[in-house]
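A lone chain, given as structure tokens: the form predicted on its own.
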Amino acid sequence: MTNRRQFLAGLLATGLAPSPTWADAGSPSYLSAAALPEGGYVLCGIGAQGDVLFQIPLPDRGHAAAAHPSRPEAVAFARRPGTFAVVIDCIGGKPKAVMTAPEGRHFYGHGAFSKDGNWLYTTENDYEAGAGCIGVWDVRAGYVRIDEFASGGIGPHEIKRMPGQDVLVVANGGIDTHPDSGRTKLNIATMAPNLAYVSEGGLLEIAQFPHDMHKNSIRHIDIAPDGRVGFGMQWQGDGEPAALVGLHQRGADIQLLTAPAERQRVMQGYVGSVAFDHSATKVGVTSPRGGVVQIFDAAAGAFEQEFVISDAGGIAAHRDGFIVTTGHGELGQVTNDQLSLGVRRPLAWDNHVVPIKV
């Protein structure tokens, strides 16, 4: 695989090869950041069989990544409150560009490409103003930042593009932070999380909670083919939250996915990642703190199953179920109500496994 990638990289350098595709990088199905035992960091391409196709060095700890919709190119984002993102040629395994957050901004670890792949959108914190913004980067010009617009809230974290259109969904966590205070949360008493539907033309719609749930920070999202947004939350209040998982579709109210009290308590108020399965009938969430994966029926809005997986982090649709990564180096699968954990690799997977959709 390495020799083939090097051969293709050489052809591309001489201009003799056709435009490359993800197949030229080994046809990875997923991207995930990981830490190495010796202390380095990498971005990995993962195949449909759970095999690691490539490992590309990163300058520091990565969080999530964005896959270009047609080219074998990925943007790896620093864990928040990081100020860098690395654009990687996944055939040659080399950085193409380094994106640096403007002065007064930091990234939140996530980004999304436009439908045509010509623009990249990044969630950012304008930390002096205490406001969220979306950075706009010109891909064709070499990932140059050209604009920004409001995220529709405070603390924008994950961002995804709606299917078939250039409407973006932003999980505004509602939590104000400032680099001078590290990761200290500065506004818990007044936080107001929301899901915002935005475009470069402005704010299109906001979905938010009633006041008694305003301490439930919306952090991670996935989108079904019909436009339903599944989201996971992180509870910042006292006592037990009403729910940690929800669904939303534009024009409707938020729907909470409920679990028995003892099952919800296991999550320790923390969802690390969320995903629909391929049929969009189930929603899976992870809790690295609780060491579990929970599966919900998306139609009934109810808890179905729980699997104990220590330090479960990333989750994404896979075959008839889900692929799950752990901080211990496992790539597990939840299929047909069964959990299987693969061989433990010398990689500590970060919180997200990102599907490559081409």
Contents of the next structure:
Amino acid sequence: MTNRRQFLAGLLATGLAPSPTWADAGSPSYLSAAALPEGGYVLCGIGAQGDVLFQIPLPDRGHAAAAHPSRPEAVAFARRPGTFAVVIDCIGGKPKAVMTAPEGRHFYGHGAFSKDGNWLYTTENDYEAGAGCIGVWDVRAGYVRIDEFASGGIGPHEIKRMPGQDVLVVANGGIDTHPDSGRTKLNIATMAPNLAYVSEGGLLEIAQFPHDMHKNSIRHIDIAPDGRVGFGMQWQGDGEPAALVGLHQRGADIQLLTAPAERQRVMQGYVGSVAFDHSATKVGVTSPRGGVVQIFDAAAGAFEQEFVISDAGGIAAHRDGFIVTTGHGELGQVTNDQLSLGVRRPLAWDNHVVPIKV
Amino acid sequence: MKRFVISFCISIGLAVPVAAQPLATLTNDAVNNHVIPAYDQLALTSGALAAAAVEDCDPASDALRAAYHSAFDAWVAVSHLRFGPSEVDDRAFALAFWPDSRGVTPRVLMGLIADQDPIGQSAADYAEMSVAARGYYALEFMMFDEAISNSGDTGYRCQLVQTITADIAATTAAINADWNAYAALLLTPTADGVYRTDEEAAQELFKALSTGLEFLSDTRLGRPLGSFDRPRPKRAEVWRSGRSARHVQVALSALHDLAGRLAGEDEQLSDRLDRAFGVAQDRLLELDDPIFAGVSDPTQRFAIEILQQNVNAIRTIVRDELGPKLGVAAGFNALDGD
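We have the form predicted on its own; now please give the form predicted together with the partner chain.
Below is the whole assembly, all chains and molecules, this chain first.
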């Protein structure tokens, strides 16, 4: 007997279908790229119970993904300095289109949709110029590249959209690289990371550090429903940074979330992913190098607690806590101050887990 | 993919720990017999370089060239030791601005020469100059680049060579002086020190080893290799002075020395490291291609790619066998985040 998904997939092919929704894709709550033990890379849809709903092959190592705001469609991005992104139909579990970065650009592994889902924005490196740019892709035309604009800095990494508006927030990590030297960092002495707010190709606001923190690469962000941006950093200097986590609200100064010295050192200068919980009262960050997840109280701006989770990569809001993915194949849950790691699946979850907010 | 399979093995406990030497012993050996002598040598040869430039600033001078080569060798031998004194005031960046993917160094030097900018007449002032115009790589342009070594006023260029070498000498002397105090931080970790435990100190040295190997593979070899369709021989490191392969040789030997000291008395691991470094050094000798010009020739290119694979084989041993021994997390995300 044909189930609703197969039926819809069939209708889609004939062009008769009502618009399918995320529910038709089995309602995944999260997306995450993974590496398979026998070789090969995939993008997985993960249900609210931590079950893997679908697994779609990728041509090479993925990084993060962006979920379409209404249609059951996701874009999986190649890991830096990759040049492909795969548009995936999450009902049929099949690649729908492949996006290729234009000549002279590569992706950084992150992207975001416009509010209406008609445009996709991708963080890219204009590497001959050494400038960050945001690629604009026409979704309705089949993910066709139509434009680009400046990211407001060098090395744009994660990009997200402010809730309810078409303002994008870009974490410009500040680090200049050129594919001719692999991932070698070319400008550490002069790097200047920032958070840039952009809309319709124009720069609205830039939040930046004082010079003594200029080697703190702002890499990953999450946005609370009230527009506060939580960010995680990767320290490129010697010794210990002032902080690895921060908050920013438009029009205000950056607020650093500091941890006691001995707790911060465990992080080894490195935040892998950052997320608010659903109530946006807590900020969670992972450090795969330190093998820990740390939780901060967003209102008090204070360190709250730490969980030892080996090779923790992705983190996202989950129930009244967080879901954490690891390179050992675990989908862990941090809820009510309790950690449950769950089973080890035979795959390695890669760097980020992306919530689908429908 | 191999690394992933290996990290699975570690996670389920197939790695058998070897009877461990105290980490402090390993760090002690690496600091006293690897780091300190190498930075001493850097300061010594760089001082001699500045003196040679005062004596004779002609880029064709044999004495200056000999001093240039030995100081540059000494730099390559410490170029992986990027922590502590080398990072104060961005000193290491001021000694070595490379890779220069956008050609900033020649552009800035040409500008100085064309304007006869007075900043080039004083080493003290020159310390404020853009790092792209300072250090060994800028000096190479001054001495060996066809256009720059012949442009503008000979007297000004002479002075600029003296200024750049004096600036290098001052920077390397400052790093060396600071190492006296810094060594103690690594050797005797304290609760409120830069290193709190012997493990943290050993891991700093491990990180230097693994990033040094990565730079060797991705940049020193990777830049000229480019892609098969588009090899980039002119992106080889300091090809103008014929030193590209020499840098690989000196770096391999310095990294081998450090790896051996961190492996300590683990003979099985030391043997594996010796063999892997030996294979890479032999391959480099066989290549007999000082500036990796062969990247454009299919047969010769293949041999250079094999050399890069040999270096990557060393990286695998270091990551999967030496790292866990020193307590470095070996997970998929820990090793390769973004």
